[in-house]
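Only one chain comes next, encoded as structure tokens, the form predicted alone.
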Amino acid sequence: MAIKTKEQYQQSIRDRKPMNVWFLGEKVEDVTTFPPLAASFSAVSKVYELASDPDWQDLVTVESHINGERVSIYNAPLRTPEEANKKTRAARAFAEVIGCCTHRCTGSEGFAGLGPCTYDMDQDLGTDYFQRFTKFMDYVQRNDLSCTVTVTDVKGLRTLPPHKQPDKDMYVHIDEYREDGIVISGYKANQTGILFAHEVVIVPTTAMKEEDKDFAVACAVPADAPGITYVLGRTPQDKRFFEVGGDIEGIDLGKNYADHQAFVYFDHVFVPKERVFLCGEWQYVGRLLSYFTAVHRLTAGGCKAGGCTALAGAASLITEMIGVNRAGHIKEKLTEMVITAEQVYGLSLAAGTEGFTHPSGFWVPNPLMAHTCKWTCTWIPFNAVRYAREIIAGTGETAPSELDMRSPVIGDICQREFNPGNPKYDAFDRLRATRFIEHMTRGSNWTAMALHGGGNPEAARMMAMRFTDWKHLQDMVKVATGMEKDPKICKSVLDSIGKRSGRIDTLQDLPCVCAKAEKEAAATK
């Protein structure tokens, strides 16, 4: 079975062993029935539903190079620029349907980093990591598992490297090396969708030096493995989930889909040897992260484009309801929201197209363009958020609740107050559109995902700096101004223009950039 139906996915989550999940000081006995997680469960279930829909399969599935079966794009590392662009298109399409994270993208990007990196290690060190990784991928594909990657260590005191932290658990680390595997402990934070994953893939969060080798670990564990504790994060809406039921449809939730964040604590969790993909090889952590982020930050453009499109649609609908859709400043704002979507979408497509093929057969997107895409996603969607909130004129914060609107005592008063005055729509329609915008802009994790998901602005800026060929840019100016007198050098520089344009993005360059990044990271710790 290569593609699960929605029902099969939901049953597979229900069939997991009991998990140690906490929220608001109480243990959550069943994540599939817990009200604050209902919209999140619906979101990933919708992704599975569409993947098994024949009309969607060309977009969200590919043929596996491992076993030849049709598999989800989230379980198939990129092999071609066409597959990279398909991932971007799918990310946008899913975002337009559910308006939040799919819960599955980070797992696929973890695979995209582990594949080339384990191949490099095997070639350089004689290890068998790539074989282990390929076997694990085959298992994931054949069972259509939902996987998430844990990257963000909590880091403790940021001025100290991992090995100097007073509490070693600030970074996930290896407690024990055994013949049959390893034992790991430590925290990971900001884990989107982790409670509805089958498998948790663990990778380091930063480049390391030799003293940090115990923290240089990449592996996979089942989400219901013994020794794992999850604590669900809060949102401004978490209490609203308990209001749904009876005549209350849940309008104040904004929409039917959402994501969740949790931190996870690994307390002496055993990982079998065949699920370990990096074990103390600290020199390769920077390279792993370079491969990983090239795909991870490309995806941001697709999903943020979809979110901006959805915001523009809701804002446009409200302007029609209240009769301001013909105003010039409204048209300008709505158009800028659409332009924002196309801008980040185009960057994502370009990064996927202008990449290179790694010897492992994996396709690596253009790193500079991918990081540029992510950096852009950290700020311009907030203009769309501002415009959407401006258009609803504060009603996201001040509108009456669905409970008040349906009250037998004050319901009529509330409905009259919030009636848009347009016979095509009533007060409940206006509330639905308003709450959708409120959810996207302040009630959910969407804006946090735009800013921090896939790396914060400084991380994207730093990587873009490293993947820029500054010498080439300087040489172009030297030739253009006549500073460079050597005809051979001038011709070489001129011949390279249009081929590189200041980007370090070729197969030969990437390991050098990774090694430089690793050296710089070690020097600053």
Ligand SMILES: Cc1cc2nc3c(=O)[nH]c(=O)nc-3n(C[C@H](O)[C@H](O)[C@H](O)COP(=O)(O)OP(=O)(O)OC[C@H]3O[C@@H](n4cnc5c(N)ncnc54)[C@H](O)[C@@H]3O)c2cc1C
Contents of the next structure:
Amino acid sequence: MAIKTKEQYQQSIRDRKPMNVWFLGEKVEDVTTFPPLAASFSAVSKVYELASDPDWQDLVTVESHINGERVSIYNAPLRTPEEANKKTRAARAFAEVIGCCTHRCTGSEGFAGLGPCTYDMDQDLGTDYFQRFTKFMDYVQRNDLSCTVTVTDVKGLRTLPPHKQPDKDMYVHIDEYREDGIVISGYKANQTGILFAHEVVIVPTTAMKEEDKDFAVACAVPADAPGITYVLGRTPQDKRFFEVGGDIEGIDLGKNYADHQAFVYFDHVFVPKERVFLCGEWQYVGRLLSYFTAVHRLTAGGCKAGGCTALAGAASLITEMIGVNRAGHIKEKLTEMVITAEQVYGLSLAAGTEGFTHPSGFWVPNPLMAHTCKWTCTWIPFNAVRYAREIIAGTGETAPSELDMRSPVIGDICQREFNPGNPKYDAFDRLRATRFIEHMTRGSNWTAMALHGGGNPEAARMMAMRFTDWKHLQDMVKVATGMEKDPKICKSVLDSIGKRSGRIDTLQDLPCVCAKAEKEAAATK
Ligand SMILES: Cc1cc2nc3c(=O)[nH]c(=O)nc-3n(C[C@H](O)[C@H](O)[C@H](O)COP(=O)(O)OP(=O)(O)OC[C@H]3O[C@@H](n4cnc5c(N)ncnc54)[C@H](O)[C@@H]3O)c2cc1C
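Form predicted together with this ligand, following the form predicted alone:
What follows is the entire complex, opening with the chain shown before.
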């Protein structure tokens, strides 16, 4: 079985070459011991630990179609609807344990886009990208590597296409085409989990035109490759990580696990040919993104469901501590938090079930439902956030620090002030549950992840619009109201109802969706 234990994973991260990582104006010498990154390293370590736990293995591993080994679900692009649903269940389960991003799922989603796209390119263009991709996957699977996909370019002035940006680095691009590979430069922003990844998988962020050829690049680079600079992003609580130690347990951090985001600057990084999966084929970028987002936007429903139930658990505990758990409005709010979780979970499972098998053998979830899932995730978790904050109330929102609660001088008065009243719990229990909610709702990037991670609401809405067969919707009404008189057309419309219901989700339609998008882009040039 190709699964690393937690200890093997941690050692493999320590064994990476020194990396150029910065935070608060200083170079970080060792990311594995740097306090603001400790919770993030713990989170991804926990994901490895659970993957090697026999009780979790069925949920988080699959049999590789490449080498027959049992491999991480995060290194196996989907091949069946069952695997899609397994990924959703795993995302939810991990979120319920660590309450944050697994740091690993985006890599698998990058692969889910690259597999079908490289296959299409080889069929159309006679290239050998699919073979390179499969070889790379085999390497990743056998070594159980943690991979992250870097999609988001910094983009500069949003109205300018990549080739018109005054600073070319606003989008990652190819500087040099060589016999043995390419040299790339540019920025990628908001990268989750990248400092604890082995491999960085780069894909473009937007569909391209011919003039953007040099920006049409997909490839993989080791996270410790020369020429890469990382700058860790801030979170409101980052300085709290330095407080932990002695008697201070880190209650103010909210929990033991967190994720991190960093921006990345690639400065003339060499990528060998065998790690390049798209190199100037601008016509295929839209298609790559269509395949990728169909999987990426499905996962959001799994992890946001886990986050919402974790929030509901913490809020429910607090209501018990302060004695309001039987109040009608509290029960309603807690129940709505749970309904929110089930709503996004259900959308994710449904998108995974209704899809199609690409000729490469990969399973592509239903794109319209996946984008609907992501769009929903940008809204409804905020209800759960609002309810949780309402429940911890002002006393929770303005709670004293653990440092004050443990002070030999004022600790006693702080503990009495924060004592919940229920003799089963003390002030520290209440602080733990309170900080847990604080961490998820305003201490970490959990809400930012719901809103922007995997694309903002507009991006999901735009794709949902493109994956809707508007003509079919109009035809249905024409038939229903008698506007359409031709019996043959009426029959064909009626026959298609219940099969696609206006969703563009067949393989044949995908390229035409991309072609339409390219045409629209050209028209607005
Ligand atoms: C916590 C977190 C984690 C993330 N993790 C990752 C990750 O692991 N990997 C990764 O690749 N990315 C990641 N992202 C990035 C995320 O996918 C992006 O934030 C998202 O795609 C939007 O890009 P942007 O932030 O540059 O905003 P933009 O898309 O540029 O949007 C900025 C604003 O302008 C509007 N806008 C943009 N362009 C136009 C236009 N042409 N016309 C009109 N309006 C426009 C948008 O609607 C929005 O309001 C993460 C983000 C967050 C917050």
